[in-house]
Structures are given as C-alpha cells and as structure tokens.
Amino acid sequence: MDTTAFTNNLQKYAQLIIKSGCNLKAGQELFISISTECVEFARLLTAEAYAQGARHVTVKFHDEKIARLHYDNCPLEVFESVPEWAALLNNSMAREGAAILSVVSSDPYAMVGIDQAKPVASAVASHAACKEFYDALDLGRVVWCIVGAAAPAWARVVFPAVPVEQAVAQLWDAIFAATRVTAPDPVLAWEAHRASFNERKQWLNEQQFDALQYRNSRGTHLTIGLNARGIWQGGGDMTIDGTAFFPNMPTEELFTTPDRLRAEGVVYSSLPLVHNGALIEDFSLRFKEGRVVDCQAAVGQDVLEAIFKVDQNAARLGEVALIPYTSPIRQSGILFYSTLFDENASCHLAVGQGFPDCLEGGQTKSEDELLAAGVNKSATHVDFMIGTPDLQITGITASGEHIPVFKDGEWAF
C-alpha cells in the first residue's frame, strides 16, 4: 500500500463525510456509532468535527465478538428491553439535534447461527424506548449519515483470494473508489452528483405513476401501488429546516415510498443479502394485498422469514429504488457484501419502515395520518436487491397509460 496516498485519501473521507455526509455546523453535537476495529478512524473523524466547528463529539463503540457472546449466552428476554441509560443516549442526542453519523464494517458471517428471535426482539425494544430519537430520523428532524470503513473480518469476505492485510487495503480502495473520495475535490463531486439527479427526479414526478410494474426472466413478476402525493427523491436529503445531508454515502438511487397496502405478484433477488449478521441467497418473496405471504431462501431461510416477524408492518413495503444496472458500483466487479454499497448497484426494494419525506407534506403527519396515506410504519427496514440485465420497469399512470421506465436494466427515457 502507498501510505501517503492511503492517508491522505482517508483525510479526504473523513472530510466529505463531516462536511457533506453530516454537513456538521459550528456549535453542533454529533453523535458516531462505529466498531472498535475502526478505532484510528473514529479518531480522525473525531478531530475532523471539531475542526469543523463541533460542539462536542460523542462516540459509541460496539464490537461484533461481545455481540456474538451476547446473542449465544444471554436469555431472549435481556433483548426484550433496551436499559434505561443507552435510551437516554440516543434520545439525547437527538433532542440536541445531533447529527447521527453511523459508521459500518460489520463481518457478513458475525452472526450465522444465532436465534433470530433475539434481534428481533432487541429491534423491537429498540425502537420502542428509543422513539424519540428514530422520529427524529424518520421525521427530517435530524441529520444522519451512513457510511463504511474496512475492517479485517468484512475485508476477507470480499476479497478472500489474497492476505487480510491486502484485502483491506483493496477494501478502502474500493471504498474510496464508490464515495468518490478519489477525485481532485470530493466535495464539489459530491454537489456535482446531487445535481446529476435532478432531471431524472423531476421527469418521475411529473409522470405521477399510479403504479409500477417489473418483470424480468429470473420470475419477477410483481406491481406495486404508488401513493397519489408520492415524491420522487435522490441525490441527497433535506431536513424540515433546510439542512442538506447524505443520508448514505455512496448512493445512486432515485426512490420513493409505495402504497404500503397494493403490492400484488413474486419478486426475486439478485444479490446475496447481508441481514444481522448473516447471508440470505437466491430467495424470493410472494405479495399479495401489500403483504409478503411466502418467502422463499436457498440460504438463510430462517433470518429472511425474522425479517417479517418484527412487526405486523415488517411484511409490507417502505421503499422503491431504482438504479440503472451499469451503476459505477456495478461496473466495479465488487460484491461488497454490505446493503449499504450493494444496493447501489442494483434497483431494489425495502420492507417495513417507509420515508414520510416521500409524500407531499408527510414529514408534518402524525403516525396515523402517514399510515392512512400509504407510508409505511415498522421498527425495520431491510433493503434487497432485485436488478437485473434483462429488468423491465413499466410505469402505469391513473388512467391506464403504460410508459417504459427501466429497459434492460436501464433507463428507458
């Protein structure tokens, strides 16, 4: 590995995460959950904020090897409450309107063999002590970035061919590489990039879909209801003061939030996905009436059916996507084992919690008011992968008109 380059490029990452990812304002707090094995970047980002102006720093450290031990030797009820202190935390954090940076290098393999129930429980616990702080999220009251940072057990998945310091190194190359962290000035790419969305965007919510239809010849068959004051959005997020932020970094994404309750046919992955800590492959998913009624799993059958078991919402879906298959992460060759950067590659769905940004006025709307439109509420929101080269996308409009959206797993228009 050339060091000085190494250094200078995670400089450059932890810059455009501070300054574009979380756009941290002087006198702001901001909070970071990240892996102890990423320990040397939490410093970096630590020192970043605060030349940007920070507050305060406030960092949470979790290690997958205490979480595995956790899982194998504590009862299912220790994850059916969350402690009064972690609680505090995270609702604190929020209430100071912290911006929430969320820092990923999770071992794909941590948790194989776990009992699902305990992460479910502890999903539902979680948002039930910690409502404050996920409202915040949901609600455009806060800033929140996600982001990734190469860790050895992750590295060796992806690249399993060469020594596990070489995977690592390759692993932030590859990272770099999808955050554009390599350009001459990441920031102004990153302003560049949000832009490119735009027309694309627009063309989406002028067309006013009422529904969209995919097919493909791995099965899919499947329309899924649009809301009628749905919003396209991409490139970036806004909170309800006006703060521009990454909310994921990479993203190459154009989505909205469906009609939780119209999603008719069967959809098929096409990439593995990465799910508590555990591979789910080749699996497919049965809608009818909005709800997953049969999954099915060559791999990893029994986490994918715990996907729909955190709530009576958890079954329905909160998210489209939509990225062509030439996407820069596609071309990259990689499979990163990791949602975050897989589905940037691929056009892909989301179960349970939907976006209210994504409906006309929906981040002023109650629960219930939300729920009445068509955005879905749920303590999860797992994303999978469905693009493929041959992806068909029809857009169907109120009155019957059908208009190409995705041809051969690319725009249409």
Contents of the next structure:
Protein chains: 2
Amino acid sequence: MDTTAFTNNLQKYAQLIIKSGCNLKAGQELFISISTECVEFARLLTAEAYAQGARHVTVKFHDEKIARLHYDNCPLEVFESVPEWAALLNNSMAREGAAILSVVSSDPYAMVGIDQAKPVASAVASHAACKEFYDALDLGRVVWCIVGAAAPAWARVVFPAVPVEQAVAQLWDAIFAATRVTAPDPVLAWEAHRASFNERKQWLNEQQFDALQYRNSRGTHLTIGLNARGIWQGGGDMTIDGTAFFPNMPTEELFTTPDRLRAEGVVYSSLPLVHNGALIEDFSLRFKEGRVVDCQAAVGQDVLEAIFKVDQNAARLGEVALIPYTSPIRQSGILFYSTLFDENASCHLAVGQGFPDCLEGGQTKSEDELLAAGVNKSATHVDFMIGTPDLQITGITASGEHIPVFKDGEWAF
Amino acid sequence: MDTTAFTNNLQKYAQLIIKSGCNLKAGQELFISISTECVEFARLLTAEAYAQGARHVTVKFHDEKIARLHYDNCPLEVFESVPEWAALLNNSMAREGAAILSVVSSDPYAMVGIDQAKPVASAVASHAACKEFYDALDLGRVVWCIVGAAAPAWARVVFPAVPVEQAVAQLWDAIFAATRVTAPDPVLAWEAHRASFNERKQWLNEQQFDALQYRNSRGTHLTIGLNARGIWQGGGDMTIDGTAFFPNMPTEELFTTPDRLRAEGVVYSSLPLVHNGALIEDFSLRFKEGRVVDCQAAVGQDVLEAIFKVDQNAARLGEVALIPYTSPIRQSGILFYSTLFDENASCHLAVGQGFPDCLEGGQTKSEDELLAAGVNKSATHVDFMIGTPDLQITGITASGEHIPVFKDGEWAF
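Swap state to the form predicted together with another copy of the chain from the form predicted alone:
Let us now look at the entire complex, which starts with that chain.
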C-alpha cells in the first residue's frame, strides 16, 4: 500500500465528510456514531471537525461483536425498550441542532443466525423512544450524513481472495473512488456532482407521473403509484433552514416517495441484501394494494420476513430510486455488501419510512397529513436492489400516456 | 509471547474481575467503562458477564486521543457542564443497581500540557451532575471495581527499552502477577488475600489511635489526626446490603479516612504521580490545620496545584493507607505510572473525598454528619505515595501513648 497516498486520501475524505457531507458550521456540535473498528478514522473526523470550527464533538462508539453478545444472551424484553440515557443522547443531539454523522463499516455476516425478533423489537423501541431524533432527520430539521469506512471483517467479505490487510486497503480505495475523494478537489467535485442531477430531476418533476411500470426478463412486473405533488430528489438534500448537505456519500440516485397504497405485481431482487447483519439472496416480493403480501428468498427467508414485521407500514413502499445500470459504482465491478454503496449500483425500492421532502410542503405537514398524502411512516427503511440490464421503466401520466423512463437498464430520456 | 498462556490468563483475569471484583449476580446489569484501546478485553469481559448470568451489559468506550482533542479545542465552558444524557447514564446505572466496572489503561503522558482548569472544571461538573452515581459508590449502594488492562501507549512508558508489542505483553504479565491471575484458582487466591488483612486490621481498629505521626530522612514530618470511631478497612469492601466486592484489583492496603481538620507538617513524595494524564515528580506538601497550604514539585507544578483547586475540600485529606515497603508490587520492581497499581507499592495519602465506611455507621449518615465527624467530602480523590524504606509511623492514643505502627518502612507489630 502506498501509505502517503492513503494518508492523504483519508485526510481528504474526512475533510469532505465534515465540509460537504455535514456542511458543519462554526460553533456547531457534531455527533458521530462509529464502530470501535474505526477508532483512527473517528479521531481524524473529530480533528477535522474541530479544524472546521466545531464547538464540541460527541463520539459514540459501538462494537458489533458486543452487539452480537447482546443478541445471543439477552432475552427479547431487553430489546423492547431503549435505555432513557440512550434516547436522551439521540434526542438532545437533534434538539441542539447537532450534525448527525453515521459511519458504517459492518461485517455483512455479523448477525447471521440471531433471533430476528430482537432487531425488530429494537428498531420499534428505538423509533418510539427517539421520535424527536428521527423526526428531526425526516423533517429536515438537522443535517445528517451516512458514510462508509473500511474495517477488516467487512473487507474480507468484499475481497475474499486477498490477505486481509490488502482487502482493507482495496476497500478504502473503493470507498475513495466511490466518493470522489481521488478528485483533485473533492469538495468541488461534489458540487459538480450535485448539479449533474438537475436536468433529469427537473424532467422527472415536470412529468408528474401518476405511476411507474417496471418490467424485466427475471419476471419483474410491477406498477407503483406516485403521489400527486410528489417531488423527485437527488444529488444532496437541504434542511428546512436552507443548509445543503449530503445524507449519503456516495449517492447516484434520483428518488421519490411513492403512494403507500398503490403497488401491484411482483419484483425480483438483482443484488444480495445485507440486513441486520445477515444476507438475503435471490428474493422476490409480491405487492397487492401497496403492501407486500408474499416474499420468497433462496437465502435468508427469516431475515426477509422480519423486515415486514417491524410495524404495520413496514410492508409498504417508502422509496423508489432510479440509477442507470452503468452507474460508476456498478462499473467498479465491486459488490460492497452494504446498502450505502450497493443501492447506488442499481435501481431500487425501499419499504418503510418515506421522505416528507419528496412531497410539496411535506416537511411542515403532520404525520397524519403525510400518511393521507401517500407518504409512508414506519420505524424501518430497507432498500433493495432491482435494477437489471434489461429493466424497462415506463412512466404513466394521469391521462394514461406511457412515456419511457428507463430502456434496457439506462435512462430513456 | 506464549499465546496460549496469555489467552488463558486473560480469560482467568476476566472471570476473576466479574466474579470476585464485581461479584456479579444473575440478572444484574453490568456497566463497563473502557478505552477503545482495549476492545478485545471489553468483549471478553462482556462475554464473561453473560456467562455469569448478567441481564445486560452496557459498555461505554472512551478514547484518550479524542479526549485530548476536546481539551485542545473546546473552550473552558464546555467542561463546566455535563451533557444530560451522560449524567443520566451514570445515575441510572447506580439507581438500577448495576455493578460499576472501570478498566484503566491510560497513557501517563496523554494530557501533558493541557490547561488544567479544564479537567478541574470537568471533575466539578461531573460530581455535581452525577451526584446520585458518586453517592451510590461512596455510600455502599452499588458494587464498583477498578482494574487495569495493558495498552500500547501505557506499556511503552512502563517498559521503554523493549519493542512495543513486547512491552504490552510484559505489562499484561505484570498485571496478571499483581492481581494473582497466575494462581491456580485466582478466585480462591483472592478469598485468601481478603482474609490475610484481618489480623492487622483488627489490631489497628483496637488501638483507636487519635493520630499518626510520620517521619523519614527525606524530610517528612507530619502528624495526621484520626477520627473518633474511625475504622480501618482493607482486603475488599462490602455494600450496605452485604455484597462483598473488591473496589480495586490489585489491593495491598489497609486504609482509613483521617480527620479532615487535623494534619500538620510536611510530607515528601516517594513515587511519581500521574494525574489527569500528566506526570508530577519529586513533590512535597505542607499541611496546616488539615489543609495543604503549600506545594512544590520538581516536575508538574501546575498539575499539582490544580489538584487542590477542584473545590474547597480538595486540599484536605480523605485517606491514609499503610503498605509495607516490601509489598509484592514494590518487589516486582515495576513502576506502573498508574495509581491503581503504584498506590499498592507504598504507604500513601489521598486528598479529597473520604470513605464513609471508614466511620462507624458512616454509610447511613448525611453529608453534614459525615463532615462533622471528620470525613472529607470532595469532587476529587487523588492518592500520592510517601512510603520509603526508612519511614517511621507512630500511633498516638487519646491518652498520649506512642505505639510503633511502621518501623523502617515495615509493619512494627
């Protein structure tokens, strides 16, 4: 490994995350959630945040192996509530306007075999106890940013053929490439990236499609209703007080929140999905009246079923996202086994929580108003990849006109 | 390094800590504070706690390099308050009767050069915000245990002449030896160790000394008043509901809390003191009417002075402890640069918080009653070593009789 280049890239990556991802303001608090496997990177992010004027940085370390010990040893009831202090930590960070930074580095196999009722209970309890926190994220009250960091167990899965040190180095390089860190000025590169979404976003918003129809040779045959006054987003987000940020780095998607009550047909997965530390492969979902009514997976059936049990809206769609089959991340040829990356390699859908900012005026609407307008509300949000080289997507207008959106896995306009 | 022996010792150490140190009960919560440098050991302790029936283990990781970044970058006011969530974490653990386990592994030089006003402010704020937590520890409401774990930066200071991996291995071996982990059955060894204190403890308690007089050739010439109905403790502690535990592992001391208002004379240090991540060497303290009125250090004068500024009682004694000069830890020849270990190599004193259980019925007395009885109350507690091979300690009874306690650094009875 070229250590100087690596150190240089890591530094540029940390700067990019704090400056562009979080758009950290002088005097602001930064809240970092990060694994014990990434201590060095946590220090680098903290130093960078202070260099950019943070008032204080709160770093919350979690450890996957300890989390696994909890799952293996604690009874279900332990996961059915969130300690008050932990809820207060999240909620107070949101209340005080901290930038919320999550660094993901999970071993895709860390939780294989655990009782799925436990992470489900945990998600439900967390969403209830940390409502102020999640609302702040969903309703644009705070900046939030999810990024990746290489760690040995994850790297081993992505690059199984090489020694682990080399796998970690290769995973870092893949992360740097995916996040444009190798550009001479990554911050400028991300500004250009943000702008690159505008033309297609504008076209999609002008169409005001009533539905999207998906077809491919794997058997996908699905129609998804879109909301009146729905908005396509992509290339970054903005808080209600006008701070631009990037919720995900990388991001290659144009996305919206569909009508939670309208989805009919069957859709087939095109990439493995890592969920709650376990793998789901070769799966299909059948929708009826917007709800998943049947699911089949060659691997991970219990993990797949658990997704839809989180709450009554967990089986309804919260997101449709469009990414051409030849996206840079797909072209890298790397399967990351991490939704943060893999969702940018493929058209995808997500069940669970929808995005209020994908509806005109959505961020100031009440929960009931959002539900009535078609924006789903759930304690979960799980993306799954459905893009194939022969995927056809057709937009259907309110007047019944059919307009090609994707042709053979690529933009049709 | 003999990896099998090391793994075996580490496992025995974790078992000993959970079983003897914490005396963890089935269904109990365990609260571990530990450095990110000791992640593997945190996992081992967690696994052992579950194996011994813990209901849940809460692991709070801290990172010294990030703490240093806070000190270097945050203004003083940040340290003058404790985030509500952090106070709630500590207080709720005490309220729920968790066993409180702290693992120390500090780099003795981690905080050299920081503004001492910051850790002082932090200690004061923490003591106020976490009053329920500290009271639970001081008044025997919860089990608490402090142990050591080797980490590279610390090991480098203790064993500077060898490569760092070897230094870490040697430090682990020194910890194992000091904590009797190398005994065939460490749990039994600690029971025997507990019992070994009884005879001398009983003798000391029977004397009901009114004062102790310290003399040596370095210039120490100090008389410390002892409390009426004071109690000498040592070889483990007990909660008010009768759970036996070891607050410190190792422990070689017999100790009591002296009269906060009576100390006269000068005392010279016999070992370096690491405090707030900085070294204090070759220092002396002059007491008048129980209070430090002058202090001089060859190294770390500002750090030394800061100790007494924490609050109005930080310059008064909270502890006197007797350890023969030939204690096992002194005989190991290792200077640990860590009070947890070094205090067991030497007679010492501590300024700051006293021990309510060193007074008859003390754990059920109010703060005012304890103060009136002579037990000091402070947000800090700092031990410093004063034992030399020529130290003479004389007990003075209420009737003025002089009885030798230490002669030439060793027990005189």
